[in-house]
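Here you get one chain, nothing else, as structure tokens; it is the form predicted alone.
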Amino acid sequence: MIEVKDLRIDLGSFVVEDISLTVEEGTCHVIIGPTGSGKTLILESMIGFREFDTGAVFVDDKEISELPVEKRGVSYVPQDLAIFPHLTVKENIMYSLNVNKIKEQKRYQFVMELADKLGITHLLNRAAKNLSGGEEQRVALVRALAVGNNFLLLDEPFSALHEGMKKDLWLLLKEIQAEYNLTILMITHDLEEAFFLGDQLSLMINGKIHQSGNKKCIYQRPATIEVANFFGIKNLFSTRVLEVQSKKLIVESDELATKLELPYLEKDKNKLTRENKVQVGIRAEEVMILKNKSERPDRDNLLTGEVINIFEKGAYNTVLVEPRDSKQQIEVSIPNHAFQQLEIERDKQVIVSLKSKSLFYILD
């Protein structure tokens, strides 16, 4: 297990503060956030390349904050990979063993097993300067794991690769994580990568973690407007509370010129008093366009509106709908097969369902 407690890094004009997170054994925890949010500073501090002002780092309940880099029991792959171009692939991989004065035959066999697992055995005698981007990534992973650490820090390791190669390496990383019981803390700004690789997520913006926890919970319920904006959620509506019932919240949106019903968390019940302001949101893929009201009588929060624009995006289409008596557009994401069945076109009147169970709220 890796633990970071109350970490603070003060750079004068920029501060990383109140950073606390736990990476359970055998899991991958991803810190995600925009460029410049301070993600790399955290990894550099944990590995010992940068001093931090306050806080502590623990590995298996042992504090490592004051230990030399080579004694921390944690491996690190920086964003630039730090492959030595003047060495061969094998010399790059063995570098960490030589630095740590590891000579055992078993460790050498383990490294060769790793090289085979990552598909670089045939590259061992090649000059590192002649490697492709994907080959460099594999070499960097083998080198990081060569000394036998089960704790791995990854700094945007796949950011320079094209989509196909990225996804191949995502699968490979999950395989070796499971086989060698690796505990991984990784940073990225790529949403798909974060949700594919991460078991837990922490979303970091401007030096602070805005939300942390199970990736499904974060996906379904962004905690702040900043988190929702980072996720690219456009359907955010200002509302005020009208009624708090036993199982549902009723709010009114002037922007949409309608009332909405949605579930609420019991812990928030006392904060949801009448006339309180809340932001209500829904992901574009959770919005439905119906052929007619009678087709799906179980659907709630129905609005009638006009199709303003349509954008084709590969396997799905983005449709912008403007509800009647409103200037607030609703973004709808529809798979191609469903889009064709609905016969959607610009200026057409449609019925939109904002599914109650898919709505989330953010307290102002």
The other form holds:
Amino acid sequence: MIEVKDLRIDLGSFVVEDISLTVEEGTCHVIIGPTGSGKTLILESMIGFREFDTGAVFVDDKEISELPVEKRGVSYVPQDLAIFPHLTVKENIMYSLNVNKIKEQKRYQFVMELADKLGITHLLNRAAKNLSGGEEQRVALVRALAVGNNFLLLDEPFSALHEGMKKDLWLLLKEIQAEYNLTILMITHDLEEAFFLGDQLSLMINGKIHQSGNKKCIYQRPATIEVANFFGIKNLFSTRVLEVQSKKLIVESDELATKLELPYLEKDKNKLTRENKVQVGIRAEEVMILKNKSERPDRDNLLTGEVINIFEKGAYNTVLVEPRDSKQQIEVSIPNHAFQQLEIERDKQVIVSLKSKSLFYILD
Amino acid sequence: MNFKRVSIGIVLTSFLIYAVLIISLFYFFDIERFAEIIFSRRVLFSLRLSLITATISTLISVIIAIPAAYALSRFDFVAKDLIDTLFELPMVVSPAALGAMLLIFFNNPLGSWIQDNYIRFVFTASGIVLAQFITILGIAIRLVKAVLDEIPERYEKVARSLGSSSFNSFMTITFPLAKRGIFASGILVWAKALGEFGATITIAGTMAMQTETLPVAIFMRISVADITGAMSLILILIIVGLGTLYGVRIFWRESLYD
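We have the form predicted alone; now please give the form predicted in complex with its partner chain.
Now the complete complex, all chains and molecules, led by this one.
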């Protein structure tokens, strides 16, 4: 288990603070956030490259904050991978064994097995400076794992790769994580990567963690406007509470000129009183366009509106719908097949469903 | 006329300035006198003394420059900017002034004590090494720092995360990556030491067959209006100095593609 407690790094013009997170054994925790949010500072502090002002880092309940880098027992893959250019691939992956004068045959075999699993056996005698991006990536992973640590810190390791190669390596990383029971803390700004690889996510913006927890929970319920903005959620509506029922919340949105029903969390019950202002949101891909009201009678929060604009995005289409009497547009993301089936076109009247289970709220 | 042609024209003009100076030496060239001078005992001694002292001062300065430049390149510490600026002293103070500063130092109690108990520098060959060393140390640190600045610190950091100590990381990663640049820096400061005159003459004097380096010998010939003799020694200095630099440059270029 890797644990960070109350970490604070003050750089004068930029402060990273209140950083606490836990990476359970055998899981992957992803810190996600925009560029410049301070993610790398956290990793560099944990590995010992950077001093921090307060806080502590633990590995399996043992504090490592004061230990020299080489004694921390945590492997690290930086964003630029830092493959040693003057060595061959084999010298790179055997570096930890060579500098620590480890002669055990078992360890050597372990590294060769890793090389085989990550498909770099044919590259062993190649000069490291002649590797492609994907090959460098694999070499960097084998080199980091060759140390024999089960704890791995990854700093946006796939950011320089094209989509296809990136996805191959995600799968590979998942496989070796399961096989060697790796505990991984990774940072990225790529949402898809974070949701694919992470078991737990921490969302970091401007030096602070805004939300941390299970990825499903974060996906379904962004905790702050900043988090929702980072996820690119455009469907955020200002509402006021009309009624708090035993299981559901009824709010009214002037912007949408409608009432909306949505579930709420028991812990928020006291904060949700009549006339309270809350932001209500829904992801574009959770909004549905119906041919007619009778098509899906179970749908709630139905609004009639006009298609204002359509943007093709490859496999998906983004449709902007302006509900009747509304001041705001609703963004809908529809896969191609559904788009064609619904025969959506500009200026067409459509029925939009904001399914109550897909709506989330953010307390002001 | 495009910028490429203008810039190549300027570099050729710059080359011509030096080339004309070298070619003009041959106005006084006399092959018999040249052969007589370069094989004379006194000139051979000067040449050997210059080569030996320049090599010793270069080795000492590069050995010191590597850790010093590493500290300046990698760490922040108190008065770093002040220290960094002070290493430019040999570039801002004339060599004669540097030599005078050395002379003054060895006339102070500490300097006298060093000379009386350890090693004599004033008017000795050791003084030549010291003068060259003082002149080139700052430059060596500057050049080696520029080489180390080019090598990403991340390599060493990753090496440390792989279990290597900081010294080991330097020796296995940074030094191998920097050695080509360090060697080139060494050659440059060696050429500078070989041509060093001002500080040398101030602290070591002009004693024939004792402290007379090639640049000092050139000065001595000029001072007695022996133009042909001076020209012959200048040619020797140019052939040895530039020849070494050119040879090393070609060697490195070829070894780059090994």
